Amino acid sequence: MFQYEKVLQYPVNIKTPNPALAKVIISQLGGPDGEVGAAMRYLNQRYSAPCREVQAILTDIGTEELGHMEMVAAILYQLTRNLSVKEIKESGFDAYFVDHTAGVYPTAASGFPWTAASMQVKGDVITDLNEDMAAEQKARTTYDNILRLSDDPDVNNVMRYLREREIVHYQRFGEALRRTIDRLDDKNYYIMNPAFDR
């Protein structure tokens, strides 16, 4: 079903290692609003989506989020490559280094590792699409925060690209939600269903 191209969606070429910056960017990999959670959320929600159109949107965006995981991981790797012991200690990267060396491990900037408990799959299309829109806005806010903290143009160019994609995903989920609500109203299925009036 998936095809892998050995090319990132946007090039990642970080010239200057910076483990302190890696410590905050790691949240976009394994944090509560990161790319791992986004990919898993959408690729699992698609199974209970009521129509092929919503299933396709969830599959498309979930697959793209896998690509975003790869981009964030490439940034993290390049920011932490070839570090000296002195750089590790002075940057505060030592706690992470003890557990993972310079391996790319999905965790939040706070140090809390990624868990499926940080995402939601409800099986109700309106609930799930609202969750997805909120998730995209939270990811955009995290990218905004990273851009406030970073002064590395090589990093910031990639962050801006990823931030822009969060906005596009938010819009696509909004369109899917509007079309879904219109269909459900027409069928007297969900919003106006008397079985829910009590």
Contents of the next structure:
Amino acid sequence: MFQYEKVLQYPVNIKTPNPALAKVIISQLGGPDGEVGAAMRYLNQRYSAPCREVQAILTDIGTEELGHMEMVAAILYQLTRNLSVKEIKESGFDAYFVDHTAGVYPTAASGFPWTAASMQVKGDVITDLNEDMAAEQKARTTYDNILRLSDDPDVNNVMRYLREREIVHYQRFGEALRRTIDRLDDKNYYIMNPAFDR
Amino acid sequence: MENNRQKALRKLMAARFALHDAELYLDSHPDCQEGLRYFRAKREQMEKLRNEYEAEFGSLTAACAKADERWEWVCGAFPWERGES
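What's the form predicted in complex with its partner chain like, now that we've got the form predicted on its own?
Next comes the full complex, and the chain you just saw is listed first.
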């Protein structure tokens, strides 16, 4: 089960509302490489992981991603506070506002809502861990792109923190993959799927 | 300016983070003695800071919230509000 702790993993305090920036940041909530997808990917993949270490990594990184989902949502919430109709129209936030007001909805910056089609659970640990390593790099690139587009120091401070976490997770998934390969027949680890073939 | 609650919270968040990062490391290095020592030290530090914080500023989990006169869980702000983290 999960228990909520009333504390963010890293502080989020945005001084200046900026709905135009929120339109971009929202992709790290509900975009194809965002935090909702990361949490769903790892927390659903863990059942077919064949050893405890990999089950633990998927559980603990998946849980951290729920915390990142909350941090990105907090940024969006704070960037879109106290907006006037004029600001909403001039920033181009109107297309989002008409459907969601200033609520936090998991969608890509393009407006495409979060979809499980942007992630996979293949039920094969080698395949899934390779996807997870790619997912961390895709998220890292997205944070790089946000840092190119944003000049708000309060936002960028959090973006840099989250970017670092992608790199740490990539490292941990790489170790999980190595451990898995070592346990299987390392001369031919594609010989079988340990979650299916007995 | 940070108030006392924020100061205590930031210290707790830093210790909480170090502990979490050590957890991930131990998942893939379960026999690393140096890692285990680091984790034990961080856990002790985090538990001390959490107990001090919760005693003064309220529980971080609903299960541990005070339930005497009024349900404490709804008395403190949630952390996504500006100034609450």
